[in-house]
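So this first bit is one chain, no partners, the form predicted on its own, shown in structure tokens.
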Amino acid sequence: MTIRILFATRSAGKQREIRELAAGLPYEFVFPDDAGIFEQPEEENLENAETFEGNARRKAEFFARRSGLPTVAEDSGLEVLALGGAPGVRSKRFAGATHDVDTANNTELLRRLHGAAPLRRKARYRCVMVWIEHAGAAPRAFEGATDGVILEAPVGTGGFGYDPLFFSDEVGKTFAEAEPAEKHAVSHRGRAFQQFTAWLAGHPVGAGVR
């Protein structure tokens, strides 16, 4: 029987990527709205931890309690050398915008990096996923990362977030230029998800939540 797992994100971009990454796997990944978990004001305070793992754990615990489903959540972001690792866990709220957030964040990133030498523009994407089989269960974390450099202007129309500015060392193009399969093979989220599902394959979810 296919196992139903809640992936605790409301991001349309992340949902699209998880659907692509999960294609062909023996799990049914659903998202909060699919499970009838409509957005509540307290969700705004879930990402107040100082680490990606802390944020992911807070989200996993919150949604596992609300859904009663085995739950995985993630937090991810961009770390730039010249900015001392910023925006990091503040990646989503880097520019403080509430509308057209991706454009605002990319504009702020370019402003802060104006005049920075190429070596100082090195960056990496990081992602941490946290799995909780049921509310109260011990969490387990999985991490992925990928290296690149921040360009001086956006290139490409795919992806989301900082993808038009992130030139991947491994793909040789921005994540916004890359085909989905190219990006998933090396991306921070793809690598964390691959680790998670490989571990899950050897640790079957309990019969009570099938």
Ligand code: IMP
Contents of the next structure:
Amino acid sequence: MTIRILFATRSAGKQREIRELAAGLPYEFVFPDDAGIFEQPEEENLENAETFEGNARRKAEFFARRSGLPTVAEDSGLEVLALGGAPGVRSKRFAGATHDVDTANNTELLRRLHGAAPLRRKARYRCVMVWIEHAGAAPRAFEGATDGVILEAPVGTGGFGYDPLFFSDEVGKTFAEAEPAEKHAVSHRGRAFQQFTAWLAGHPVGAGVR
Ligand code: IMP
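Okay, that was the form predicted on its own. Show me the form predicted together with inosinic acid next.
Time for the whole complex; same chain goes first.
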């Protein structure tokens, strides 16, 4: 019996990672387009909360209502010491670009950190996943974080987003140089997902069973 769960993200980078993280688990994660939930203008306003958890919860509630499926959503981002925790919840919109968003954000990050001493370049990726079994059910949050340093130039071609600039303390290379499994073992998303699926294993889903 496979449990069908909506993973409410339209980000190609996140979808790839969730497919990798979910391999071998007894759940079938589907993404909005696969479930016939096409993008709507209101989605623009779902990420207006001031916290990762607030944003993830708004996304989970919206997509649980629209899909009728058990739903998990996540919000994630990068907090940099020298920038007082920015870009944080605004990581995706940091440079305000509408195309080549990752390149524009990385350029903006390097510009803002120009001349910052290595100790001030410490950074943390954070991820909060929020699970809602059905519309109206109580949400449940799971968190993951991972520490590193922002380099002065990008290194590596894997991953997505800020990964070429994020030198992981635990892996000893950037997340863009790391193999997917190396990143997942320590990443904010890998850790939040691990917490979530460990909890789910002890709380069987009633709806969505096929
Ligand atoms: P959101 O959660 O959809 O608001 O977007 C999170 C943003 O944070 C992404 O667009 C990336 O810029 C950044 N981000 C989150 N997780 C990662 C990651 O694992 N690697 C690189 N960038 C990330």
